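Next comes just one chain, in structure tokens: the form predicted on its own.
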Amino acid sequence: MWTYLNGEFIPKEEVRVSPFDRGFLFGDSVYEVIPSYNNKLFLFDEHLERLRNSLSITKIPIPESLEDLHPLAMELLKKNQFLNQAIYIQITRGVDPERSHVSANTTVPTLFMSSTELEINPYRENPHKKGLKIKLEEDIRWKRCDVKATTLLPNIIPFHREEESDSDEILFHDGQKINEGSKSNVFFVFEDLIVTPPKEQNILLGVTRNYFLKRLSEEGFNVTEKEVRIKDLNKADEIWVTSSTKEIQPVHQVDNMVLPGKELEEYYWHKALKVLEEDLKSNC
């Protein structure tokens, strides 16, 4: 497996951070996910548009590489030959010559870039598969969560307690507001209505939340961004979660709650998955 390291294609095996890089002390860092299909990068624009706008917001300066990102990408894909693969692509504030809460003024950025074989939804090959397992949990995160920031211990926290150890995903609340899920963004289906958490709420725009509701409403499903509160969640039919690497999701149980079965056509997440497909085909 290879990598890309400040300018250098180099073996998983042989890449070597410095521990006074900024994101390994501080975790002064943002981090971006592409998937791949068939060798061909998917929404290539806009994960590049948000990684650019997660360095305005930190401040961490933009690496010459960033303009090359593509090509970049593309032999990286090439090299390690999965025809479906997610590329990682990580930027730091770079290393300082000693630890300090202000960098130096000679810091230059780390640009690291790794890719994996991406699993195939198992949606697409078994939509009668159950669903996912999902508990909700307080949102103690920072409030910036439109940054996509390698900062993710209160992501990762739950998970590593024994009681949560059977969940597929955490859902994060702020007092009654359903905001998004530790790994990824959250869809809820009322009778007719598709309704996602908005922007102004404490949510990272995912590059796929995105796409699914500009395509669905293109599409001429009802869709809409609003509030939708822990109270509510009874009265879902259904729940998706979305993300780059998972696409969509649908959600079986929450906490103790069993959402209700229906035929497979009847489902707004199934719809959702073939517009997807179909993109896929066109596009890759």
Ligand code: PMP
The other form holds:
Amino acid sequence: MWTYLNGEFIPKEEVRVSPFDRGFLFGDSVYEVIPSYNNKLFLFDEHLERLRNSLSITKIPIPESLEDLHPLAMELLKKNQFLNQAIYIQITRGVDPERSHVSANTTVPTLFMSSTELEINPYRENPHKKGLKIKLEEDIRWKRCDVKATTLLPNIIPFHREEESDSDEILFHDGQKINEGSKSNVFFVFEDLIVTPPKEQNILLGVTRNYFLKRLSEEGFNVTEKEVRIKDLNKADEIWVTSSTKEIQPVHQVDNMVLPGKELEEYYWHKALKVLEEDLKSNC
Ligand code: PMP
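Now that we've seen the form predicted on its own, could you pull up the form predicted together with this ligand?
First the chain shown before, then all remaining chains and molecules of the complex.
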């Protein structure tokens, strides 16, 4: 497997960054994960725009190679050969001569990319597969979750607790308000209304979330951004999670609450998945 680091393609086993890199010392870095199907990057411009936004908010300088990110990512896809891949891109504030909160003015940002084979959404092949099991958890993250920062301890710790080790996803709530998953956005269906928490809440504006909001509304579905409270959960007919690598996946259980069942064709998540599959056909 090949990676890319600061202007060079380097085999995975040989790539190295300094421990004085601020990404290592402070988690002073941002990232993106972009899916590619049939060797074509999906929603690349949307990911690049969010990456630029994360850099701008954190004041991490824009690396020179960002201009060429598309051809560089395409080259990495070619080298790693899988038909469908997920590209990981991380940009740190760079290597400092010594550890200090204030970075040296000579610091040059580090740009690292790797890719892995993209595991195709299992609900495409088997839509009857049992939905995900998720757990509610108080959201203790910082208040700028719109920045896609690599500092992800609150997102990671729950999966290392024994009682949550069998959960597929953690659903963060801020008091009564449901925000998002630890690695995905969340949608709810109440009768024929599809709802996802609004951008004013502390969430990452998922590229997949935004894609489904736009495309489902274009296709005539009743979809809106609105606050959802914990007490509304037992009225939900469906819950889904979305992300660039998961696409869209249904939830079966939240804590001890099991969601109601219906015929496959009646599920809105299934209709949404069909919209995505059609779009992917024309993208590839
Ligand atoms: N929220 C969080 C916290 C995430 O980590 C992710 C996945 N990166 C998402 C939402 C979904 O974002 P996207 O659709 O852009 O992958």
